[in-house]
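Okay, so here's just one chain, in structure tokens, the form predicted alone.
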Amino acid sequence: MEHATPFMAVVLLVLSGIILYNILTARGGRDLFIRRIPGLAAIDEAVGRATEMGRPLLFSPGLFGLGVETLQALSVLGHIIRLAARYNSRVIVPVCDAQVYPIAEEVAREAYNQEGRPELYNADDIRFLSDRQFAYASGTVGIMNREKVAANFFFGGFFAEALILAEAGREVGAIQVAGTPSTTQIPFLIAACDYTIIGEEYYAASAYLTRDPVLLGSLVGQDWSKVALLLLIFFGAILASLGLLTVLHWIQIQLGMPAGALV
């Protein structure tokens, strides 16, 4: 704000009052609409099929290191987590990175607490493997062959080995849910997935699920946001295409503003 003008200090401010008003309006008891996302909504469904098969889930939070995508894929871990410990199911989480290891055992004890299940949660049901790619990968396909999983979720940041490990829950035959903001593997995922989360269908994920109030507003406040700022450009344009504003920089001049001063 220290070196905005005051047209985009203006901008800035009408934004943030969109965003509070709409974390306020869902803060008090509004259902806030949020379009349906298959990917997430498969996720209920994927938790269930495990159950009906007796056999357990595999989440995988990806290969980044402990950033904004890892906590996403963390925040969604949780819920599944949650959903399983109703069902009475295993969710296994294999781990690279040894910052986000104590992380998701975190998520994952808490979780179960939630539901009220603490003698679900099993430590050896999280498992750090290594912090090489293939060596990752590799000792997470030998986790799917043997425990048979039913349900594959990759949610985080991946490299090459994103295929090898869709390929491998293809093989045996697992459901397969990914989300991922790495858009270089976002088609290998495509291809060998049953549902690919996108965009920002990634970021909106744990609004979606969690249907907190304050990541539920500030998702729809964004939205209302994009669309003003589309609204602004537009007619912008079109004050641009008729000239109108060349009178505002002449009134700027006139009053011996600095250059930008108004626009």
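Positions refer to the first chain, counted from 1. These numbers come from a predicted model, not from an experiment. What changes on going to the form predicted together with the partner chain:
The chain shifts as two rigid parts between these two forms, and I143 rides on the other part from V227.
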Contents of the next structure:
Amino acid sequence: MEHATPFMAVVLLVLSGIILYNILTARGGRDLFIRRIPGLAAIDEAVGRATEMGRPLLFSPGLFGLGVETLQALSVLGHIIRLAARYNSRVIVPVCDAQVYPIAEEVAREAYNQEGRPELYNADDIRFLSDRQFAYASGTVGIMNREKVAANFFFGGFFAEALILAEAGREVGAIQVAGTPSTTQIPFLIAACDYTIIGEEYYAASAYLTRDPVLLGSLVGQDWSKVALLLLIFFGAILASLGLLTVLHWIQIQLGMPAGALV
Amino acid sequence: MNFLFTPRPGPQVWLWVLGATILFGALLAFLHTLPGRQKKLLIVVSTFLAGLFYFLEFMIPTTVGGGPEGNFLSGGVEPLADFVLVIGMMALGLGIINLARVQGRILLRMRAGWQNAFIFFVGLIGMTVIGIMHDVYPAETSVWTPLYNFFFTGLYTPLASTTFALLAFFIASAAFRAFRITSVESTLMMITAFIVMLGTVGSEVVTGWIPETSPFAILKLDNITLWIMTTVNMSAQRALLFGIAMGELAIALRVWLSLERGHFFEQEV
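So the form predicted alone is up there; where is the form predicted together with the partner chain?
First the chain shown before, then all remaining chains and molecules of the complex.
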């Protein structure tokens, strides 16, 4: 089992402190700016297009289990359903993980309620397909073709099925927006989707879409944490280039610290 | 704690399963009777405590009250993982109910595609029975072994492989679109992809004549490919990973401290 070294613990606490500080100040009413992210702005366009065409939307929360990636995807799902509910559009959500399924159901029900349209909630539109990768992919592609979806949203962690889903969506003529933290699938989604949200933009999605002060503060905290990490890398590179890491090694040994405590 | 998570031999296990089912059924019934505010409080407190356990288990040095593999909290990690696994299995039951409800409605009302729904039920029930019986009678001579091999190894596995094989065609069509030269960026991508592909499969043919000891060896396609992959590509990947890691840390903090609950649990439904 992995445990934090003293250095790692300090870095983790400092980064967490930066994020929490920014969340608290944002809650206190600090005005925060967030730049335009084209992929997220395209969500409105995709929902509008589906409404004009009178066809449903499809949202895939990916293949990852119940973790931060999927929670973020479900957060985006809530926003998309709220938008769709305003325009009387239908959102189909094929789910791969059984633990994610009841939460997706709850998010959908809550989103329809928030828009004052609880009658639009259809339990059959939140579908658990299979926990097998390619069975899920086949099932989702089948839904795309049968329901003739007008827009596809792929948010969450994906594996090799990402391209199968995105290419099948392209074949049915759907506008496609994808967002994933799975770095290996990003090139495929960029090639096959109209808009792709990559890297930290994926985690900026809920803040961008909701403009909730807590989420905006957290986003600013993330940016400051990255600045802190960059500074750390910069000084690490300087120390290594000057041969000073040896000195830190020596101090570590003299103080009887375990390997990895400082360097 | 370990007493609860120790595997039970023989028929005793069924008593434990029954006991656990009754206990959790009663617990669920009790939770349903709680008013919304208390339910919310319960979620907040249990999320915080579970997060605190993993946080402390990671942060406390291994020298504090534990063995060589961990600290005094490390012993609880495996039972907790088992607990999560059990919860996950219960959720699988919910998933199957959803599937059966959706497909059952199609079948009963004979809607378009009812044949697929019928095959779904045959597959679900058939594979459940065969899978369980194969586990109960695992001998090679058992009648369930060839049935299991036929349906799982002989039918499911090739079907999954066939779906996977479709990727080859999808990659070709996606690559064709991605490599069309329409802008400076796509031109750069096209040139880079061309070098990497050539460096991977045809480096010896094109630049194999340059000796390794020559000062021009860096111009060998395999060396250029290596540089692109380990310097340009890797640094971009790591930059992405840093951003992702910070995003994950932020969302983990929000969930742990229930700062994000508005998205999932705040509204009464």
